[in-house]
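What follows is one chain in structure tokens, specifically the form predicted alone.
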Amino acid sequence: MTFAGSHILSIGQFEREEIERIFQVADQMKPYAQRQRITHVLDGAILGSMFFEPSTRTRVSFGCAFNLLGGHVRETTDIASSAIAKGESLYDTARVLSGYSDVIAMRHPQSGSVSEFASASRVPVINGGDGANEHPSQALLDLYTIKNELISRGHEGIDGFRIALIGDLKFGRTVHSLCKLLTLFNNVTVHLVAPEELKMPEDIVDQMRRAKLTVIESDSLEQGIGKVDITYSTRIQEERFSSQEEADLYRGRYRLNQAIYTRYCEPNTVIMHPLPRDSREGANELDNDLNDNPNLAIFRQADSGVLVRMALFVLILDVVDQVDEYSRKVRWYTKSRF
């Protein structure tokens, strides 16, 4: 794909040089995200933030990355409050706002609203989560952060690791994203647990398995985990069911703590979660006695959106090779955020 004024709706897009290419740029944002340099290249440029759904990590990230350019967030953040709660379309709605904004970064809770509102706009649009459909940009940093994680202990890269993915698999987006985008990389075992009712959908599975990825499904959190080199879970998805007495038949069903870590995870296999963890009595899908685990990197996984939503809008907005000439030092004390 041609990245200069594309949208941003769904892995399916991407091809592995592409993702290589955002991977290559996010580690040139570091120095930026670190606050040891400023760059102003996105001076006098607006991103129009539209979350219609509760959200803290993507949308602050988003503002933050684009922050971070020299650019200036408005932001919309709730249905009740905008011209929609009185009817207006998703095709008004993109009309106008793509005429006061450069780039906008939209979550809406219906599947397939992102890209409706993306054929109506007249600027690029990032999809940051419809419904239980797609978050590519939260893969795109999820596999950021596997990269990483795995290099630090000695892996050469992404081809040939084995993650298992934990927890609500029907209706979790993030799971959804990675697994499309886990096709695109060689030799990637994915051990999927989950309740019979909470399962990964069937297309997905499938999609991986003609990409010729070795999939395992169980609804054993202990087996699941045993031989991997990531564990990622997700918290139940309670919005997306019919009833909170639904929702609460799951809570709390594969909850990772440092007891059944030592037991059965092999040593230095990696944390992850896409946030929020559920911490409320009764859930605690990764218990709070992970804090002090060197390999919980829920922390730098959230620290990586910040870089991969960085990359996304210098490459969108075609500035990647100015960034660096409109930057300078920092004036006030700082610290590495890494």
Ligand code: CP
The other form holds:
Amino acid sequence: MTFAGSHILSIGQFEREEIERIFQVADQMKPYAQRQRITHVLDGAILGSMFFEPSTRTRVSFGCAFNLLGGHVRETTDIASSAIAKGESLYDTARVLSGYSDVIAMRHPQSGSVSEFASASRVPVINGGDGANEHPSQALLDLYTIKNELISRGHEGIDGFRIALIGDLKFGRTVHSLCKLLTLFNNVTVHLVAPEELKMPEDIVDQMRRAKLTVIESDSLEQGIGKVDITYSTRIQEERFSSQEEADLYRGRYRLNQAIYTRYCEPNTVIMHPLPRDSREGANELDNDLNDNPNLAIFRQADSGVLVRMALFVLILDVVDQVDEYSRKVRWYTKSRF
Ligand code: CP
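Form predicted alone done, so how does the form predicted in complex with the ligand look?
Let's see the whole complex now, leading with the same chain.
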């Protein structure tokens, strides 16, 4: 694909070399994300940030990434505060808002809605999560984190690694996109740990098997996490269930805590989660008692979101070669940050 001017709607639109290019540009963004330098390469550009579902990381990190490149952010949060609540179509909303923005990041509760919006948009649109369907920028930052964690533990790279995906694999859009992304890599083993009712959709399992990934399905946490390099827990996506009572049947089914980690995981197994983790009593799929475990990568993972989203912006807006030209050192105190 050509990055310049493209929508980012599904992880399926990428080839492996494009993923490697995004990761290379993400590495280039470190001095800016880590506040050693600032750049004004997107001075004057406007990001339309439209999040019609709750979000902390995706919404704020897309905004920060754009600000760190010198651009401005216009936010619309909540359907109730947009004219969609008055019956305006996604088509009309896209035609109008794409006249006000240079690029749009969007989250919406319905599968396929961001693509529908993009087809009417006059500027590139990035899918920040559409229902239970996909979350492509999350998969990119997840794999970027996986690569860095593996390399820091002596692996050569992504090929040949083993991961356990745990929890709500039916409704979890981050794991849908991540599984599709893994099909671009060789000799990967994926343990899928979920209750029967929340298994990974069959078409995604088939896609992984066709790509010659080793896929092992089970409903046992202890079995799934025993021989992997990475555990990736997910929250029960209660907003996608028909009732809270139904969601409650599964909350707390799989709880990874320090005792279980010590007993069943290999030493230095990386612990990941797209976040938010559900820390309420009765859930705790990733216990707070893991917070001091150096293998807990969830906050490094969230930090990576800024780097990867900066990379997407400079590639899509075709300024990757000008980032350094429009930069200077920061003036304020930044040492304690990273
Ligand atoms: N990982 C993720 O999508 O988090 P938010 O819902 O906070 O954006």
